[in-house]
Amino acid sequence: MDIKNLKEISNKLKFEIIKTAFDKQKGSLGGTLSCLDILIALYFKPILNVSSDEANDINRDRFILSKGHACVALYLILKKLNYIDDETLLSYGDNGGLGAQLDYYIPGVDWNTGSLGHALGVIAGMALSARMNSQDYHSYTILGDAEMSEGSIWEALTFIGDNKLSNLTCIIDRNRLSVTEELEDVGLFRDFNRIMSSLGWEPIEIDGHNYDEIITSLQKSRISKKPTIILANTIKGKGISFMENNIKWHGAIPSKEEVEIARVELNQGE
């Protein structure tokens, strides 16, 4: 799919993820906006090589979303690859429906999210099986900024780099804004690429939005031999004009006025 239709897909979405926000009066619109270019690559591109016919093909890539509160995306996305039905979809925020974060049961999913900082260990897990087991598939995971300040996640990063996992590629959402705070350069981004290459990894930076740059680190990423990690410089509400580096949108929901708004942005139609 070339880059064209990507960011109409893009478009599309953005306005489907607030819409769902406002219909159900529920969501985390700023982080997923955030790092929607970089899953809409690995699926719609695609990078993934998985398949809705073959949810449990064992040689298919794996992918954790450990932002889980971006899982309105997700289930978006699933979707339109015929992983969940309209039924399922519809049934986000309801009792015994689609819950605010990302559960196993679901088809395309492969763990569940909810308490930070266990993602990078876990995906480290599957690409070591594969290692072991012979097996080629690709092991993925997005991991929000604020996120990187666990020690679980120090953990996998070393365990990940001494044991060179180069079938597995990390991704971290740099959108530098959580919950409540700005996000400074600290810790591991104060020198990202040299804290990151002594660990072992292969470090890349892009813009987190620019579809040639997330295609081209991602397609790269395939065939280092070192695990890599993406550092996506990202905007907090990319594409709306009055949610971007908003720290508000973490959780706040739009009102008529604004998701109409948003429409128009996005050039989405009556």
Contents of the next structure:
Amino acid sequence: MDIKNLKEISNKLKFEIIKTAFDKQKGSLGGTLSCLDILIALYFKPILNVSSDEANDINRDRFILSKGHACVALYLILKKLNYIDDETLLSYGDNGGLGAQLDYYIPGVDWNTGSLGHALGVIAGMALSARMNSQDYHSYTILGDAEMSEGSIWEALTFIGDNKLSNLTCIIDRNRLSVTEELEDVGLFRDFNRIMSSLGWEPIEIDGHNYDEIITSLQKSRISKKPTIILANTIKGKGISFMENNIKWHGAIPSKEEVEIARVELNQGE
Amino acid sequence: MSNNIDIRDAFFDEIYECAVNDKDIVIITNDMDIFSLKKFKKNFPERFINVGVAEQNMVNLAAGLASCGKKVLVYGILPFLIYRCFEQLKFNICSMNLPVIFVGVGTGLGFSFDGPTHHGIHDIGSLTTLPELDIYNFGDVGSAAQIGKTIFDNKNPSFIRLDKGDFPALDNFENINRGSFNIIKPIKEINILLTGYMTKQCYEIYNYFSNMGIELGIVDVYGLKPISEDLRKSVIYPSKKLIVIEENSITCGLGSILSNILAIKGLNIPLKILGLSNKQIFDYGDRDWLIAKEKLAMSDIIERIQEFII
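With the form predicted alone already on screen, would you show the form predicted in complex with the partner chain?
Everything in the complex follows now, all chains and molecules, and the chain you saw is the first one.
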């Protein structure tokens, strides 16, 4: 799919995400919108070699959305790709329906989410299994930038680098806002390229809303001789003027009027 | 009771035989090495992964491998497979219901000179909170070998508490494989349930009371979770009195598991738990010296049983 179409999907899904939050009075909009373009590139370019016809194919690419609070974006994508039906999608937020975190029994979802810091080590296992079995699939994860502080992330970073798991790509949604504060260039981000290179990774820094850069980096990671870590600079609340970079929108729910403003800004008709 | 062999060899020799025939079997460790694994390492080096001292990553890695069809055995010192990586265990192994096998060595006070960081005396309390997890605790080489043969058939995760050093092969009175327990001496009105390290005391206890004209049933319980219907119906429910002897805290071990069963079932069966007091033990010394300090030397056990049954 070309970039023009990907951008159209992006605007459409942005509005559906906001509308869903309003309809269900639930959601985590800021961090959902910050990683949406990466998800769209993965699923609609597509980068991921997956199919709803064979959702459990042993040779499919693996993907874990570690920041599972962005699940609504994935639910909408899984619906568009026929992994789940309308009824399942609409059950989000209802008693007995889809929840605010991903569960592995949802078709197309490879892993449970809800606690941060786990996905990188898990996809390391998936990538190692592929290497042991001489399988060609690639393993991906999207992590939030705040979870890079987890000790388990650092354990996985060193293991993956030392074991040269080049069939693995880690994408960091660097939206620079955690639940409570701004995330400065500290820790890993103080000297990202140098630190990651020295750990044996191929670091790539991109604009996480620029489809050219997203796609090029993901394609490059697929043939890299080293594990790839993509630092995707993103904007929390991307695409809606009053939400962008506003920490309030980590968990705030829009009013009816705000939904209408978003509709206009995203060029979505009635 | 036959000749003693190292219980780790009894278990891992069977694991090795499984691995010869199944190339998906992988062993992961946090920088632990034992003699029992040398053959596996030598013959299947590509399937032996030392992640270094990084337990959180070890468990996550095991989960990822298992989700892709690998049959993963995670090996390390018992407390280090649980406490640092408990959420990994709960979240990535148990909530995903992956059949990963954890083998924690150094049960009870096995690492007697290393203090509470190395003791495995409260871990059953933590592990029983994980609904999907089976727990095994061997007291003899027979059960260790038996489970080693079949553990890869499990469809859900397992935690094996594996002792170290020489252990006997206990006689099985019935010669029936019940899968999680062995009846060593026939069930009576008063029955003693032992597990793990303390199990080998069973003959001395039995003989003492038998010589006094008191016949006690003796059961080795090596499957702690779930407690099978078979054990409930053939041993627990028919008993007039129950005694548990174990090298675990009295608050979290076989005794507490049984007390929970009795309470839920509403059974008024007096239960005596001879276990360790509920504390972190900062005394250093031989294992049996520590156990004796906890009033679990043979003379104390006899006295405490007498008080309870007579």
